[in-house]
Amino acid sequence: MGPALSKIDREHPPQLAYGTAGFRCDATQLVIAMERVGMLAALRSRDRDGLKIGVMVTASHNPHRDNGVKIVDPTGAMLAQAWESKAEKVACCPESQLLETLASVAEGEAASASVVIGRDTRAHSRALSQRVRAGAEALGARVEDVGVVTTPQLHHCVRAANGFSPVVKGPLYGYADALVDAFEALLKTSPHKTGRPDSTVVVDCAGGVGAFGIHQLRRRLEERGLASVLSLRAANIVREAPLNHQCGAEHVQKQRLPPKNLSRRDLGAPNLRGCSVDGDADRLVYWFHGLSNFEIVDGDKIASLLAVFIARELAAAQPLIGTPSLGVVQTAYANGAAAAFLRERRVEVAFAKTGVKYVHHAAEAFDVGVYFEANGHGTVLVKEALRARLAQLDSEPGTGGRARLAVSRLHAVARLANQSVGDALADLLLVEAVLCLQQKSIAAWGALYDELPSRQLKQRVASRALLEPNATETRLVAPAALQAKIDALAASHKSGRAFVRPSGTEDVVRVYAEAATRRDADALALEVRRAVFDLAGGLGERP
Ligand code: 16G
Ligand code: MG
C-alpha cells in the first residue's frame, strides 16, 4: 500500500487534525500517524492505569482510497477531547522531535498498557493496522488485534474489556448475543405471539464489514426461532459493491437514491424494506418503495419512533421509577418537521454540533437521551442509576401488570441501544422490535410527520478553516457577510432554513437547505452554493 516504508520523510509528516472522527485522509498519507496513533493509544492506557484503548482502522462513509483511524477511551467512549490535541502534536512532529514529543504527552505511570486494535474491510486497512501495533509495541503496549469488526463493535470491546459492562459469552465479548438476548427480552414483552407478515428486511452493507456483523445476528437469530419475526437479508456484501460507491447510508441519505442493487426492480417483491449502512456499520437509514417514489426513513425518524415509545413506557412504569427525564439531541441537519413533532408530543428537543461526540455528549444530560443525526448515526443513553434500577426491578418476581412490562421493555431498551456510540446493528435490532411491538408498517413510520424537502451539496474553497460556525452550527460567525447573503437567500424562499459548515471529515465546505418545495429546496441548496464559492474562496467551477 502507498509509498514503500523505507521511501516515507519521517522528517515532514503530512499534518492532519483528528476531526470529527479521528485522522482520516488519503490511505497513503497515514502510515506515520497510524504508527503514531499506536504510540499515543500506550500512553493514553499508561494514563488510565493501564486499562485497554482502542484502535479503530477505517474511513466509514469515505470512499476506498481513503483510510482513517479513531481512539476509544477504555469505557468505549472516544477519545477525551483533551487528548485530541496531543494527539496531533505526536501524529504530525519530525521524527527527531518524537521522543521529546512523547514525553511531553506522557502523564501516566501505569508500569503495563494495552491497546485492542480492530479494522474495516477497506484493502490498506490491515497493514495500516499492523503500523498501529508497531507504534503500541514500541512504548511497550501488550496489542489485541480483533480483526475486521464494525466500529461499534470496537467500542463494545474495549468496553467489555475494560469491565464497563457485563461482559456474556462468545466471540468479540459477546457482541452478537448480547444484542441478540436484548432483542429477545424485548419481543417477549409483545402481546403479539406470531410472526410477522413482512419479516424481511432487506441490509445494504455498503459493500463493507457491515455483512459480518449482519451474518453474526441472522445465524443467533435463526439458532433461536426468531426467523419469523426478523429475516435478514444481506446486501452489497463485501465482494458484491465496492466499498460506499453508489451505496451505503451516506449514498441513500445524501443523493436520496437507492442503493445500487437494490433498485424496485432488482428486489424482486414488493413491499419489502430495507436499510442501508455505512462503511464502518456506526450508521442506519431505512428505506423503501412507496407508490411511487423511493422513500428514505432517516435518523430523525427513528430517534422520533424510538423517542416516541420509551416516552409511552416510561409514563406507564411510572408507579415503579418516578419520572426520569426524556430528551432527544438533534444536529442541525435534523429536518425541521422533527423537532416541530417530538415538541408535540412533549418530548424535550436540544441541539449540539455536528459529530457524535458532540451530540452524545449532550444526551448524557437526560437519565434516557435519545440522538440520531439525520444521516443515521445515534442510540439511546439510559443513565447508570436508572439502568441499575430497571435490572433490579425486572429480576424481581413480577406480578405482572402494565407498570412491570413497562420496566422490562426500557430495561431491554437499555441493554439493546449501544451505549459508548452509534451502533447500525444495535439500532436495526431496536427499530425492528419497536416496529414489531407496535406492529407498525414501514410507510405507518414513514409518515409519522411530513418532512420539509431538503438538500445538500458541497462546494471546494481555497480554505475552509476560514469558515467559522457557531455553537450549533447554525449560523456563521465569519465571515459576516457570507451569513448574510444566506439569510437573505433562506428568506427569499417560503419555509426556507439554510447552513454552511466547513467538514470535519473532506476538505469541502458542506451546505444545507430546507424549503416548504422540492424546486425551493434545490434552488437556495445552490444558490447558497454560489455564495459560498464567491465569499468564501471557492475553488473549480463556478456553480
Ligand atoms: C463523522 C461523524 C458523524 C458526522 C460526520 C460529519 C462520528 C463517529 N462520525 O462521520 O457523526 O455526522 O462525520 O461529517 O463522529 P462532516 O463533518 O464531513 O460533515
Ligand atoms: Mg461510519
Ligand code: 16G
The other form holds:
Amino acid sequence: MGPALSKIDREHPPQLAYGTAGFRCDATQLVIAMERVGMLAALRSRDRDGLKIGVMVTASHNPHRDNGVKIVDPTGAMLAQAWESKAEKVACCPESQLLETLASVAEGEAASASVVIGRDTRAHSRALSQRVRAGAEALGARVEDVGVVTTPQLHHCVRAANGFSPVVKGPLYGYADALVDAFEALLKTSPHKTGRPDSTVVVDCAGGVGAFGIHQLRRRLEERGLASVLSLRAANIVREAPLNHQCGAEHVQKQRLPPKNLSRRDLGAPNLRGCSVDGDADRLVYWFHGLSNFEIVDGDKIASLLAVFIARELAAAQPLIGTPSLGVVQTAYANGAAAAFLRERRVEVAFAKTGVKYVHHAAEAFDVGVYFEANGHGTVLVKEALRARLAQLDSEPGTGGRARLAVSRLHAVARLANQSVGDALADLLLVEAVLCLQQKSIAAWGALYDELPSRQLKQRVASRALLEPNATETRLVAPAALQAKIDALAASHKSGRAFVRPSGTEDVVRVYAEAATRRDADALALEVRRAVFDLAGGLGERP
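Could I see the form predicted alone next, after the form predicted in complex with the ligand?
One chain, no partners, no other molecules: that is all that follows.
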C-alpha cells in the first residue's frame, strides 16, 4: 500500500485535481485524500437532505499501481461540478486547516448523512476504501460497504437506494436481475426464433471486476433459458491476467490489437465475436476477426447501431407518443464517417467538449440522447417524462400493431440502458438484443460505414494558455491565424478534417487529423503540427 499512515506529512498532502475521473494517481499518494473524500461525501449527503452519496474506489483503465476515487450524487449521476473544487480544497488542505476548510464547504443542514462505498479489485482498494469509511464515520455518516463492484453497479446502488429507479429484489439492489429482465423484454418483441448460431460472446474482462458482473449475468441468462440467445464466456478474469495489461477496452481500442491471454478458440472461431471492458467495466468495445484482419467495433459504431434502431422505433411509435427528440452527442475525436452516416439517416448529431461529464450533460438536452466516446464509454439517456409515458402505454392492455410493438421496444431500451453513467454490462446486453432483433452479424455491424483514417500527434509549446478552443473544442477561438491555417490545410485533402486542443495537464497541444486515405491523414496531422509550432510558440525542432 505504501508509506505507513503515521509517516505521511499531513501538513503537506499531495496536491490533486478532481477531474472527469475524480482523483486518480499512484495509490501511495491517496491515503489522506481518501479520508477527506469520505468526509466530503458526508457533507454532500447532508447538503442533499441526507440522501445516500456514493464513493467508488477505482482507477478504471489505469495500471494496477494507480488508484482513484469517484463521488456519486444521489441520482446516480457524477458529482455536481460545483462540488469538484470543494473536493480539491478538502483533499489538499493542510491538516491544521482541515476543520476550517470543512466548515467552509459545508452547505446542508440535514441531521444525518449516509455514504455507500464500492471498490475494484486492485490490491490496495480495500485499504483505501477503509480510509474512506473512516473519514465518513468521523463526521457521523452511516456507511454501507457494497464491496467489490463495477463502477456502474455502484451508481445503480446509489440511484436505487435513493428511490430514483425501481428496485428489483436481489443482490446489489437487483442490478443483474433488472438488466436481464429488460433484456428479455426486448427479445420478446422479436419475430425471429429465440436461438442463434452465433450466441457466444467472449468477454475480455481486463483482469478486473467486470468478470464478477459477467458471471452474474451469465447465471441469470441460463436460469431464464436465454443461453441459446446469448452465452457469455469470461476471459482475462481476476488473477488470470494483470489488470489492464495488454487487455481490456483501453488496450484494444487505442492499440488496435487483440487482448492477450486468449486462446485460438477465443479469437478465431467462425461466427465468434468478442468484446472488451475496462478495469471497472464502464467501457465496452467489440472485436472480431475478419477475412484477414483483427477488426474493432468501437464506441462510434455502438452509438450508430443504437441510434438508428431507436430512430426507427420512435418513428413507428409516433401515433402513440408523438415526436420525441433524438440526438447523438459526439466529441471532436469521433470519426467523421460516423457523423456522416447518422446525418444521412436524419439523426441529429451534436458535439460536446471532450470528457464524459460534458457529453452526458449535452445528451440530457434530448428526449432520447445517445452518447458514446470512441473508447466505448456511453449509454442511452431517456427523459423521465418519456420513460413514464412508455411505461404507462406498455402496461395498458390493447391490440398489437407496429406502434405498440415500438413502444414495448423503447420501454425495454429505457429500462436496460444505464441512466446515470456508461455501463459496459448494460451496453453489452443492449447491443446483443438489437443485433438479435435485426438478425445482424458483427461483420455486418462493423461494415455500417468505412471509418476515415485518422492520426493523432502532439506538439510541445511554451504555454498551452495561448490556445483558446471553442466550447466543443472543435475549433480555436485564438490564435485566429492558426485556425485559419488549419482550415486551409484540411481543405487541401479529400475529406480532410483537423483540430487542435491544449492538454489539460501539460504544455502540449494535441493534434487530430483525418482524411480519405491513410497517407493524407498522416500528412495532414504533420502539417497541422508544423502550423502549431510556427504560430503557437512551439518548442524543440520544427516537425
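Numbering follows the first chain given and starts at 1. Note that the rigid core is defined as the largest set of C-alphas that superpose within 1.5 Å between two forms. Keep in mind that what you see is a predicted model, and the values were worked out from it rather than measured.
Chemist: With both forms fit on the core, is the shift of the CA atom of A513 between the two forms 2 Å or larger?
Modeler: For A513, whose C-alpha is compared between the two forms after core superposition, the shift is 2 Å or more.
Chemist: Using a superposition on the rigid core, decide whether the Cα position of E468 changes by 2 angstroms or more between the two forms.
Modeler: E468: C-alpha displaced by 2 Å or more between the two forms.
Chemist: After core superposition, I'd like to know whether R65 moves between the two forms (criterion: C-alpha shift of 2 angstroms or more).
Modeler: No.
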